[in-house]
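Just one chain follows, in the form predicted alone, and it is written as structure tokens.
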Amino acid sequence: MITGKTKVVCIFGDPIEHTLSPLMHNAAFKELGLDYCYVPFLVKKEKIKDAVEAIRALNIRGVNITVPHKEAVMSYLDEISEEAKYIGAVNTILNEQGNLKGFNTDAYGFVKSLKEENISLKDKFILLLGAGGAAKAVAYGVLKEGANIFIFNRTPSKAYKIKESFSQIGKIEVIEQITPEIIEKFHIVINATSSGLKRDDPMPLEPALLKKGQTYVDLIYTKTPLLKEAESRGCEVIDGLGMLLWQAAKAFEIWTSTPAPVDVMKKFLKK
């Protein structure tokens, strides 16, 4: 039951109708008997400043931030965590007595999703496809784990910007062409592009380049054509559902200072 004591957390985005976050978080609050509720808010691009001010005015405990606000919201916060500064995006806000601190839990969520599959990243050679916000989160997370990253993007200049920003964290290079000889060196291939979201999207790699024994990871929640092709060639495949789960679990812990009931959240997510 919602009362005057109930702590409110929410999500800002546009569009917002598709979000699975309320299902996950409200189930988690109920499981632990926490007096919290989670609600989605449609926030237009030009209203993000007003929405952030409302966090303080309404004493909202915490917020998830999704597209298109992850970068713009940073200008209106009081503190930004280290990983959010590097990634250049915030997806979680904590309100402590009017002081708003921004975090990015995507990097944590990605690394945790691989660890759950018993995949070690230390000293591994990784091919990262894409150079957008998702790619930055992945790059930060895997570099912190001691991996060697090679970025490929259709616009190489964007990949070089990531290299420049992240080179002090770990070993990162840019490649401008993927050949059969080059791809053989990689243990893990990660698709951080949007290719695969639509049914008729082309694969981000030519099928002939896929090699048995490699691990293919796609940040998209479903089994994309890339993952289906890789699986048919005897590769290990991982979709983006685990990353979604674990980034949400981390946000839950930031707001509540309580370990998230991950099994419950996973159950509702898979539904």
Ligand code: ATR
Given for the second form:
Amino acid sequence: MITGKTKVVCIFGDPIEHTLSPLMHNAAFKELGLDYCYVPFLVKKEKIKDAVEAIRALNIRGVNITVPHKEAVMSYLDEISEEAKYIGAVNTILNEQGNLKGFNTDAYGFVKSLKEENISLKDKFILLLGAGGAAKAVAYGVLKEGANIFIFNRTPSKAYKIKESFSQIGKIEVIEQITPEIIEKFHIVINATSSGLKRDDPMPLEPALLKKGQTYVDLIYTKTPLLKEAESRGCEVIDGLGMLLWQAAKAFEIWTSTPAPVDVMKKFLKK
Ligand code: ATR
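Right, the form predicted alone is done; let's see the coordinates for the form predicted in complex with the named molecule.
After this comes the whole thing, all chains and molecules, with the earlier chain placed first.
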């Protein structure tokens, strides 16, 4: 029940209709009997500054930030966490008496989703496909775990930029061509491109390159053509639902200082 004491958290994005975050968080608040509610807000690109001002004006406790605001929102916050600075994107805001701090829980969510599948990253060789915002979060998380990353992007200049800013954290190289000989050495292949979101998107890798024994991870929630191909070739596959779950769990903990009821959140996500 919403009362005068209920704390409000929300998400800003455009589009916002398909977000699964309200379901997950409201189920979690209910489970723990926390007096919070989570609401979606459609925020147009040109309104993000006003929307951030509204967090203070309306005393909103916390916010998730999604497409297209994760980068732009950073200019209007009071503090930015170290990982969000590196990644160059904020997906979670905490409001403490009008002081707005930005976090990025995507890197944590990604790494945690692999750990949950008993995949360790230390010293592993990883092929990372893509060099956009999602790829940066993955690169940060995976490098912090001690993996070696090789990054491939349709537009190589963007991959070189990531290498430049992330090489202080760990071992990161750019590759401009993926050949059967090169792909041999990777334990894990991660699709952080947006290719696979739409039904007839091309695969980000030639099917013939996929190799049995490798693990294929996609940040997209559904089973993409890449994951289907990998599965048919006897590879282990992991979709993006785990990352979505664990980034939410971390945001929940930032806002409430309470461990998230992950099993309940997972149940709602799967439904
Ligand atoms: P996100 O926030 O989801 O990472 P983004 O920052 O727009 O979105 O990045 C999209 C990534 O997917 C980029 O690496 C993009 O490659 P380019 O840098 O060359 O644009 C990649 N991408 C999108 N469509 C692709 C396709 N059909 N094949 C290969 N890569 C694709």
